[in-house]
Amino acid sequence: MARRLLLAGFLGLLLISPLVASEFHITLLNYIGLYAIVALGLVLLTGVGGLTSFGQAAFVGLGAYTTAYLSTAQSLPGWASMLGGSPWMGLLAGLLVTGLVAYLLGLLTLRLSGHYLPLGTIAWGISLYFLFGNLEFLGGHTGMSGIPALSLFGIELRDGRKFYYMVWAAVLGAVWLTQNLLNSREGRAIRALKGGVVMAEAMGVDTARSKVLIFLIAALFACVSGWLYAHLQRFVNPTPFGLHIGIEYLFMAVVGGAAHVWGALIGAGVITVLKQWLQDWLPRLLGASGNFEMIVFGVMMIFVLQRARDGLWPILTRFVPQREAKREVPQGDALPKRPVPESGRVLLEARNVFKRFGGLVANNNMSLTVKAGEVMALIGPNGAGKSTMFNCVSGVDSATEGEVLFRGEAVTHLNSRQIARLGMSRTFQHVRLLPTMTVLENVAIGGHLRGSKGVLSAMLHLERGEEVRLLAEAARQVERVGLRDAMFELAGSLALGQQRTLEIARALCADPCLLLLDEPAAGLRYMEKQSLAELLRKLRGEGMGILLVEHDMDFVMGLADRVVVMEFGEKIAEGLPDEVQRDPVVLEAYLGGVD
């Protein structure tokens, strides 16, 4: 209710501000609407992504120059003429113009990982601000001016007083946008590029698309936020444009809170008004001009790194006093399942696979089969090449030699997620989990290919009845591993052994009919050791196929029907759990021999 509260009287200031404020305080606002158009898509790009740029200044340029070419040109080619003269056109045309340049940008710069993306941005963004400020047709340094006020519903905007209330429909029209977008199953994916690629392409998310869709709609705000700022200004030129004004506005960004939407005006609206303090205040200190306000933004981007790296916003949120959330399961028809197999019937089949790294031979002819309605132990000592087989069967590696059969269906050299498509799901031996979300919200992510709505429709709230359907699905899993006093809960906060059984209820959201666990019972106590063996014989009287690999022997040995034994990436024995145990071999791979 607190917040609520907040966000109507947010609200109604922004209402009456016009009304009572000087020109002074309306031109800051201003400026902080369109600064924080930019941030909110930093807040996808890099808070939520994880994809660090220092560029979107130049896509605000992109849309200010556009709009202004096609405002002011005095003669157009016959196939843009007709988008010349109206601002609303040059909006279109920046959209278009801005969509294209990222789309080829991002193919190119999000290819890079680590150091190298940023360093990518950085070097796009000034080729692009001295593209502006060389061709002539642009102006060139000096710029370009006499851009038309906006008109609408026959009202010019010719003064920041009446232009407020575009920029901020604009800015609170971008917030809604961006948090129906993150409130989505798309959403969920794009959250998702935060625990890695590989668990992301695992559950089916195509990671990078993901990427490209995050650049683009960062973009296409940023394309906005530079039209609104040339019909504002009626005037651009290259300087507004530059790598220090994509600084500030990742400045903002982390300052405000980069995970949070509120965050970007949070930061817009505090590195505006201290810039413009300080500009005022620190020549008067030191008794001498320059750009003094960039050393401070630098010394408090350090502190914010070292004490509040999440921001501002959760500091903020502190202090307002808040109901507790309903916690209301939720309620949905059930998804479309795909048919059981018929129990017995091969699912999965590895034959003479070899997986090499170099000179390492990581798997040295491995052959298994997994059939459906039992469960299959994968087995032997650490550094015997378990994990690497898991990985050339599910997608993450392709098998250096041999062939991987899954229903019948060579998938050697298809990716994790053509592999999930199929009906193949799995957890990993190191849990990966996106700890800031709700147990709920993870195992939803297991379901990604259970949906089709796209971002558009997510981004419009139009895909409420598949997002139920997806988050009921979840709560059933969650509920049939046994977690659901936790389905609310942050997974970050829950105990190992809860978190690799959240693992499991994700892998199950995908529906598949091979489920591959890679030490599910390592840091279970003993009762969840037995409460998971429950869940995987329920689950083999399904006719699921489960391939497991695990050191508990008395887990496996309880459980399995059947049981590979690997060292040193060779298969020395497989056969019934009672056999393997009594074989010399087995025995001298665990124990270095018997009496």
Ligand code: ADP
The other form holds:
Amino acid sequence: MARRLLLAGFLGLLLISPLVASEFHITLLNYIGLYAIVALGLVLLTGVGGLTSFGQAAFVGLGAYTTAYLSTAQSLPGWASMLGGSPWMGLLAGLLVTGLVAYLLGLLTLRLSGHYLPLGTIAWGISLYFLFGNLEFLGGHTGMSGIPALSLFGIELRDGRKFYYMVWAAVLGAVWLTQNLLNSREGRAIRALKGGVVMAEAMGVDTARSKVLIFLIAALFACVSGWLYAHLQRFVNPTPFGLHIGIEYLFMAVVGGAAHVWGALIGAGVITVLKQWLQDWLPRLLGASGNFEMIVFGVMMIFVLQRARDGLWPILTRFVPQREAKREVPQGDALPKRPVPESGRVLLEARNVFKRFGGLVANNNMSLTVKAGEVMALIGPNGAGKSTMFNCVSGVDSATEGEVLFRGEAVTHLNSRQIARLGMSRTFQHVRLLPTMTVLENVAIGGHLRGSKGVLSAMLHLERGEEVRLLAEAARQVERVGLRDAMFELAGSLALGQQRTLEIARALCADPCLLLLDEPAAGLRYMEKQSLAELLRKLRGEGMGILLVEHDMDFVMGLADRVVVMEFGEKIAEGLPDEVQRDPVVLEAYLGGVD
Ligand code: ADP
Ligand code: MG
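So the form predicted on its own is up there; where is the form predicted in complex with this ligand?
Time for the whole complex; same chain goes first.
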């Protein structure tokens, strides 16, 4: 409630500002708005997606220069003539140019990992800046003037006071689009990027696509800001599109709160006002002229990174009463399910799988099958190669040699996303979840492949029907594994055993016919193990095939229909639990010869 009041107050202030503020303050507010749009793109790209870009100013430049050129050129080539004359066509053209350039740059640079990506963005940030300054038809370093004012409904937005509403409508529009996106299936896929690509891919998320998408969206936001800038300033030169401004944009996003939509506004506001203030006062205080504010900014950045990594937004919201989190269990129609394979039918068949890590043979001629409606246990001492085998059959890793068939299809060379689509879903021995997302949202990531609505409908909020059904399905799975009471807790606050259980719900949300569980009972208490066993029996009864890696012998022997025992990467025994338990080779290997 308090938050809603604050938002209403903020919007009210925004609305009346031009009526009361001075010319100077209007200009300041206009610039804050323009910067906030770029910073918002960085919140999505860097704060949420974890991809750092220093080059956003270049995209602002593309938006500004495209419209500047098209609206001032004396004569355009025939094919482009329809783009001239109107700033709105300039916007369209700018979005197209920026989209194309960003797509190509994204394809080239997003493959880079770690610190190579930021370096890549610096490289093209500098290149585009020099391109603007060196192209004759863009006015070189002098720039271009005579850019027409925007007109809206017959009103010419000539002065800052009129332009103000245009800028802030764009800011609020961008906030709305971004928030919608983040609270959607595609948004969860984007947020999953920070949890590492292995989990996201295993849940069917095309992580390369998600990265390109947020890169594109951030670039297009920057382009809109540049377009507005060009028609506000009515003059462009390369200076505001250089690398140091790109760094400033990143600074705004980080100071505001890199993973928070409203943080972009706070960051843009704080930095812009502070910069203005420092530019005025520092030279007076020091009695010399110079860009002293940059030095203060540098020190401030280090302070923020040390003391308030999450930026100002989380600090500010601490003083506002928390909004009562939505605790209504989502309700909705069931999603379509895949047909259940006939019980007893072979689902998974691994034939003579070898996996070598350098000289180490982690899987040595491993074969196994899993049928629909059975629990097949893979056991063996630590380091025997069980998890490696899991990775090979689920496409997280690929076998060095051998063949894997899933539902009769060769999947040896498919990646985990493609295999997930065929109906295999897994958990991880070392839990991989998103600690700052709720249990429900984490589980919903598992349902990624069961939705189809894309980014555009998510941003425009046109996918609500599908979204409700997805969340309802996730809620059913959360209840099914017994985590109902924790549904709206943050996943990171759960005990390890519950986090494992969450992973099972996430895997089930994909509607698999084969479930791969890597040590699901580790860290569970006795009662929790009992209910896990009960759940697995129930799933088996429904025709699910389950491949289970487990340490707890009592747990395995009471549950498994068949057992494969591994040691040193090889299969040393296979059979019914009773037979295997009595097998001297197994006793020797697994129990160290103790009987
Ligand atoms: P288990 O799950 O049965 O405990 P793992 O499959 O995790 O065993 O490991 C089998 C062997 O392979 C171990 O010796 C482990 O150190 C090695 N191994 C696993 N993954 C890798 C990797 N990515 N690179 C090198 N060695 C690995
Ligand atoms: Mg393991």
